[in-house]
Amino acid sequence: MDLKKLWEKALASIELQISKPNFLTWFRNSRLVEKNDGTGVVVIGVNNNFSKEWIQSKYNKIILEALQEIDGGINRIEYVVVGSGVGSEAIPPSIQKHSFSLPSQQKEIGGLAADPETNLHPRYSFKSFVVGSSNELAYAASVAISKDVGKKYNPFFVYGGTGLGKTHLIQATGNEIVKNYHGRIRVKYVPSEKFVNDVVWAIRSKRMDDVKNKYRTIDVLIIDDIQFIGGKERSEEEFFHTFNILYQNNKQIIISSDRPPSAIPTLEERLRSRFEGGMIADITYPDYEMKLAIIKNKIQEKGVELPDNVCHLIASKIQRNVREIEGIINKLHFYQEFKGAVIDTKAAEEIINSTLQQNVVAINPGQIIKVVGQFFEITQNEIINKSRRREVVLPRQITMFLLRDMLGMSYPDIGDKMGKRDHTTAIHSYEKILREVTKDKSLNQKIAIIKEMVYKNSPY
């Protein structure tokens, strides 16, 4: 039986076990990419990472049972992102037999392409990195590492929120090492998702030695967004052994994350302890003066002229994600070129406010309740009503946790929204989930997927 027919038969079985809307949403563009008779592993391709995480978390058991009814030799499923095309031509090079690097690693930024050997973008440098009180420790450690590779601050773990410059700093460190050592030191920058894809490719192709040779024979390994490796057992295991070999040979390891090691609940304890054994530095939100310096640096870099009062306005409006600064500068520059005149404060404020409003995701309590119900396949009324059935208790507690965590609602308001309950019930639910989410990998994954679905379903 060919792959297409096998998957069609499995889908017919799956469709009978889940709701029609869920079947159409999650399985419409799925396909069976590969089947290995020797290992019993099948590979299912989906359109994007969100679908991959959702299907793997929610429907893996149903899919496996459906496939095993047709072919008893199947014992495990792997999931990959293959794009929106159909057939083998839709499969990215990361999962083909004769390629080992994703095109996305070579994408251009600001007209410059990444170095094919290091994956580093020449645009990222210490010179273009604005230093202030929010990142000076991380910057100082990076400079020290670039001068004395593998001997100071190893491993180096830097963490901070989205858009605060982590990727810029770790890539700048890599570029500085290449420059200081005149190419004698082999540097490799890789997002954790690329590392995971490489491991999946190697397992399926029975070419784990390729992964080992790729990552264990370099002098500086820079891994971005390590939090995404958590919970992926084979990838964690491979990274653990890679880490040990590099560390024992005084090779430099640089890691970034959106949170400290202690706050990544899906991360194996042995990896967490390795990370905590080195230098940990955080990048926090910049103050007004630093934001202004970043703005001045960006407009000089781009050759854009903006009045000082407009620069001050941008600095006062951007609260957290400094990555937004570049987008706003680009829009203001376009406006000036379109009008053929220097922008005034009023026009600048309208453009800035409009941009920031577009970036704000509007979420309301109803959306959270709706998505929790979809995830657990229960109705919104079941979440809100007084039923004590076991299958609705956890969804209800998660809903109250998210109302507090995502919207900052007061406990009395949460109780009122959740069927006129007492505020102490909301307190208990929030604190219970808060405690358990750091210990229970499965619960942590459920909440992460639900949050993503809430943002995805937002009308804005």
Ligand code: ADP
Second form
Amino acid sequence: MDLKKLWEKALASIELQISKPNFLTWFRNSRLVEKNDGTGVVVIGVNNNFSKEWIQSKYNKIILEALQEIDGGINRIEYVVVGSGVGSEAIPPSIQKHSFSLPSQQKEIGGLAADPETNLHPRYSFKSFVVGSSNELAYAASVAISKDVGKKYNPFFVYGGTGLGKTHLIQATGNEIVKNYHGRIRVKYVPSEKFVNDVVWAIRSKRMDDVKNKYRTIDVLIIDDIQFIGGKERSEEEFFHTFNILYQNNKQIIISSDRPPSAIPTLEERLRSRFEGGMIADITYPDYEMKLAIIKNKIQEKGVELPDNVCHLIASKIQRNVREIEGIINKLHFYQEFKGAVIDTKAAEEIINSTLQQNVVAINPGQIIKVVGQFFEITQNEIINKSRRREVVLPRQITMFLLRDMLGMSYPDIGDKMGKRDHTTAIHSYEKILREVTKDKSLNQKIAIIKEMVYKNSPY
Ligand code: ADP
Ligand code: MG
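The structure above corresponds to the form predicted alone; please give the structure of the form predicted in complex with this ligand next.
Every chain and every other molecule in the complex is listed next, the one we just looked at coming first.
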């Protein structure tokens, strides 16, 4: 039986065992990419890392049983990320080149594409980066690095909340280095997710040496969102070795993260202390003046004309992150094009409010409760009601933890939301999970997946 047939049959049986939405979400683009009759290992290709982790942790057993029913020789499943979309169907990753390409949404921004060699996108430059008190240290370090690579701030670790300009800054640094050194040194920008994928493929296809060589011959390695490597042992190990070799050879390493090294619980101690031995800078929320400067900068870049009072309005309304600015400018621009006239304050205010409202609504308590329920396959009622069944106690505590962690809700509010519980229960749950998450890798992983899922449903 060919792989396609085998997988179709297995899917038919899996479909009967799980809910329709789950089936469509997780299996629609899956495929069987390899089957080794000697070892009994089959390789299933999925869309992205997120699906991979989810499917692996939740459906491995069902899938294995379904496959075994058809072919008793199968005894283990491996999962790989092969991407989605036409053309990529059933291409075993082992025969795909170890490309360093970016996820598709990052590949093309504003009609320009990232450089295939460096992965750097030309739109990110120092020139288009607005500097203010919230990012001046990170910026100054970046400029110094771009002039004198590998000497001063090494490794350079920059962290800050989502949408505050980390990717912009580290990519701009890479672009500046290429320019300053006239392309004589090799720069590579890699989202950490991509690094993990490469390592996983390499292990599977026994081509670790290729990957080792590829990364270790770089002069400047820029890794974005390192927090995603935390807890993935082989990748972390490999990253650590790569890191050491580059570091010993005075190569520059630039890393971004959404939190400081000390707050990535699964990061191995030795890696953490390496980061802490270099330069660490944070990026915080911009103040009003800076927001205004960014807005002016963006509209100029996009060739959009917006009245001054509308720019002020955006600056005063935006609270959360800089990325929101772009979305709003795009909407206002669209409105003006559509109407063929300059937008007035009232219409602008409506558009801004509705955009921001959507964003706030995107992560609310209900959303978190819903996702936790989906993850553990229990109902929202079961999370909230008073049952002490073991299967619901942990999800309930995780929910309370996330309400605090992601939304910063007060303990009494959390208690209230969770079926009128006492606030001490909320405190207890939060502290318990906080403690355990540093010790229990699998719990940490679960929480990371749940958070990603919550974020995934939000536009940010
Ligand atoms: P992060 O990687 O921290 O999540 P990004 O670098 O992707 O954030 O920034 C989100 C958006 O905001 C990008 O379009 C970026 O160009 C813009 N941005 C953020 N900070 C600044 C800044 N200081 N100056 C200009 N644009 C900025
Ligand atoms: Mg980023």
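Residue numbers count along the first chain shown, from 1. Definition used throughout: the rigid core is the maximal C-alpha set that superposes within 1.5 Å between two forms. Fair warning: this is a prediction, and the values are worked out from it, not measured in the lab.
- The Cα position of residue 133 differs by less than 2 Å between the two forms after fitting on the rigid core.
- Once you line up the core between the two forms, the Cα of residue 301 stays within less than 2 Å of where it was.
- Here residue 384 counts as shifted, since its C-alpha moves by at least 2 Å between the two forms after the core is aligned.
- Here residue 426 exhibits a Cα shift of 3.8 Å between the two forms, evaluated on the superposed rigid core.
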